[in-house]
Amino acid sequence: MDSSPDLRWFNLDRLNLLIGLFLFLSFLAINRVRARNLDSIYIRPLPGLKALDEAIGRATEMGRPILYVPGIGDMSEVGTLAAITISGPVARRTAELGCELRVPCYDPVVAALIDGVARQAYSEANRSDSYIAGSVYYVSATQFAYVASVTGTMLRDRPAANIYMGAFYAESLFLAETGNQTGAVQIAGCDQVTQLPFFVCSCDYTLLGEELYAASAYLGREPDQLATIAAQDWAKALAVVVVLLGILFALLGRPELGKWLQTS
C-alpha cells in the first residue's frame, strides 16, 4: 500500500480566500489609484472628529488649554499610529487659534515624534514663534504614575478639552471620569474593545474601534491611508453581498449553492 503524501502544490479548498485575497489588493490597487489622482476620497465625517474644532475653539475663548492624551501604549501599537498621526492636525489647529496644546507622553520615543509633529504643524501654521517649547513632554512609563500625573494636570490646569486617542487600558476609566468631574469637553478614540464602554460614559464623544484609523487617514488626508480605509470599506461590503447570497440560497431550499461562499 503506498503511504506517500499527498504532495500538491495548492490545495484548491482554499481557493476562495485567494480569490478574496486578489479582490481585496484590487481595491487597494484601485483605491490608491483614485486617491493619487483625484483630490481625495470621500470618508463618511464622524461626529468625534467634527467636534474637534468646537472643542479647541471653547478652549481659545476660555484661554484654557488643549490636553492631548496619547495613551500607554508604545510604537509597537498601531492606536499608538493613529494617535501621532491624529496629533498633527490638533496642533495645527490650536496653533492657528491661539490655544495651548499640552500633551504628557507615556513613552518617551513617543514623546519625541509627537514634539515633531507639532512643531512642523506650527511651522506649517506660519505661528512657529507660538509653540512653547516642552508643551510635549516624557511622564513616566509606569502606567498608574503616568495616570497620576495626568488626572493632577487636569485638576490643577483645568483644561477646556481633554482628547484621548490611541491605546488604553485599565487607566481609561481614572482619565476620563477624572476629565469629566473637571467639566471639560472630551472627545476619546480607542481601539482595546474592553475600554470603550469607560470612554462611551464618562466622554462627550467617543470613536469606536476601527473609527480611531479613520480618524487618523480623514485627518491626515494622506492617499495611502484613504486608500487603505476605503478597501477596507468595499471588502466589507463584499461580505455582507456574500453572507446574503448564502442566506438566500438557504431559504430557496439550495444551500448547496452558497455552501462555497460560506466556507470564505
Second form
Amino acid sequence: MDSSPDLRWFNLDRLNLLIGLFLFLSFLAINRVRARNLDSIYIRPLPGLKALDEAIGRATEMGRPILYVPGIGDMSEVGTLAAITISGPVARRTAELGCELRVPCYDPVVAALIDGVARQAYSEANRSDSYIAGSVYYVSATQFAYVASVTGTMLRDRPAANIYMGAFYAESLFLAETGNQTGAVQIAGCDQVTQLPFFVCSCDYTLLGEELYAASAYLGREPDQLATIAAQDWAKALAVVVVLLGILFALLGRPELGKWLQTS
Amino acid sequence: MQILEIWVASLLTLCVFTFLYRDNPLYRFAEHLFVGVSAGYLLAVQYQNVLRPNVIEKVAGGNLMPLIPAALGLMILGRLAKRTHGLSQWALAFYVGIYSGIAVPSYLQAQIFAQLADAVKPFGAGWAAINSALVLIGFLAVIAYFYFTAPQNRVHKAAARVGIWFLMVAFGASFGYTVMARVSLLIARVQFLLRDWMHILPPA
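Since the structure above is the form predicted on its own, I would like to see how the form predicted in complex with the partner chain looks, so please show that one next.
In what comes next, the whole complex appears, and the chain from above leads the way.
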C-alpha cells in the first residue's frame, strides 16, 4: 500500500470556499470605493457602544481604573482581532479623559499588540506621557490561572468598569459574575455562542456575536472597517438568497446546491 | 507522596473556595501560586515541545531553516529596549498576517458554509415540516437582527425583534446546559474533598 502524501496545489473539493472568498473580496472592493465618502455607509448604533463612553466617563469621575479584558483567544481567532481593534478607541478615550487603563492578557503576542495599539492611541490623543508602561500586561497562558489573577484584580483594585471583548470560553461566567459583585459597569462583546448567555446575564450591555466585529468599525469610523461591515451585510443578504433558493430547489427534488455548499 | 499531593490539592481548593466570602490572603496565596506555577510549567512545556524538537534538534542535525522562525521569535524580544522596539513590529506583523490567513478560510468553512449547508434542507413531512419552518424563520429573523448597514424600517425592526427572541431562547437553553455541567464539576470537587481527603465518603 502506497503511503506517500498526495501533494496538490489546490484542493478542488474546496472550490466553493474559493468562490465564496472571491465574492466576498469583490463586495469588499465595491464597498471600499463607497466608503471613501464616510457618510455613504450607515451603521446602526449599538447601545453597548454608547455605554462604553459613559463607563469611561464614570471611571474618570470616580478616580478608578478601567479593566479591559481581551479574552483568552490567540491571533487565529477573529474575536481576538476585533478585541485588539476595539482596544484602540477605548485607550484613546481613557487617554483623553485621563483615566487609568489596565489590560491583563492571556496571550503574550496579544499583549504586545494591544500595548502597541494603546501607545498609538495615547499618542494620537497627545497624551503619550500619560501612558503607563505595564498597563497592558501578560498574566498567564493557563486559563484558570488567568481567571484567578483577573478576578483578584477586580476585587482588590475595584475598577469602575469592566470591558470584556474578544474570545471567551469557560472563564466567562467567573469573570463576569465577579465583576458584577464589585458593582462595576460591565460591557461585554463575544463571538462564542456558548458563552454569550453568561455575559447577557451578568453584564449591563452585551455585544452579541457579529456586533463585536461591527463595534470596531463603528468606533473606528475608518473607511476600510466600514467597508468590511457593509461587505459582510451584502454577504448575509446573499446567504439569505442562497438558502431560500436551496430550499426551493431541494423541495423540487434538486438538492445539488445544498451538496455544493458542503465542504470537506 | 500521594497523601502529600491530596493534602496540597485539598488545601489549595479550600483556599480558592474562601473567595466566596471575600478577597483574603489565603485566596491571594493560591492565586499567585497558580499564576507562578503555570508560568514556570508553560516555559518548560514550550522548551520541551516546541523549542527543542523544532529548533535545537533540527539545527544540530544540520537543518538551518528553523533559524528563520527562531530569529523572528527573538525579534519580539526587541520590545524590551527602546532602540530595538521597531524589530518586534516586523515579527508581530508576520505573525498577525500568517494567523489572519489561516483564520479566514477556516472561518469561512466552519462558520458560514457549514451552517448554510445545514440550513439548505428540504422540509420534512408532518411535524418535521414545522421544525424546518421554525429553523428557516429563525435564520431569516436572526440575519435581520445582525444586518447593520440599513436603517431599520417597521418590517426590518419587527423581524429583528423576532430574531432577538430566537437568540434569547437559544441562550437560555445553552445557559441551563452549561450550568448543569458546572454543577457536575463542583460535585466532583466536593467528592474529592470528602472521599480522598477526609475519607467521609466510601471509596468509589
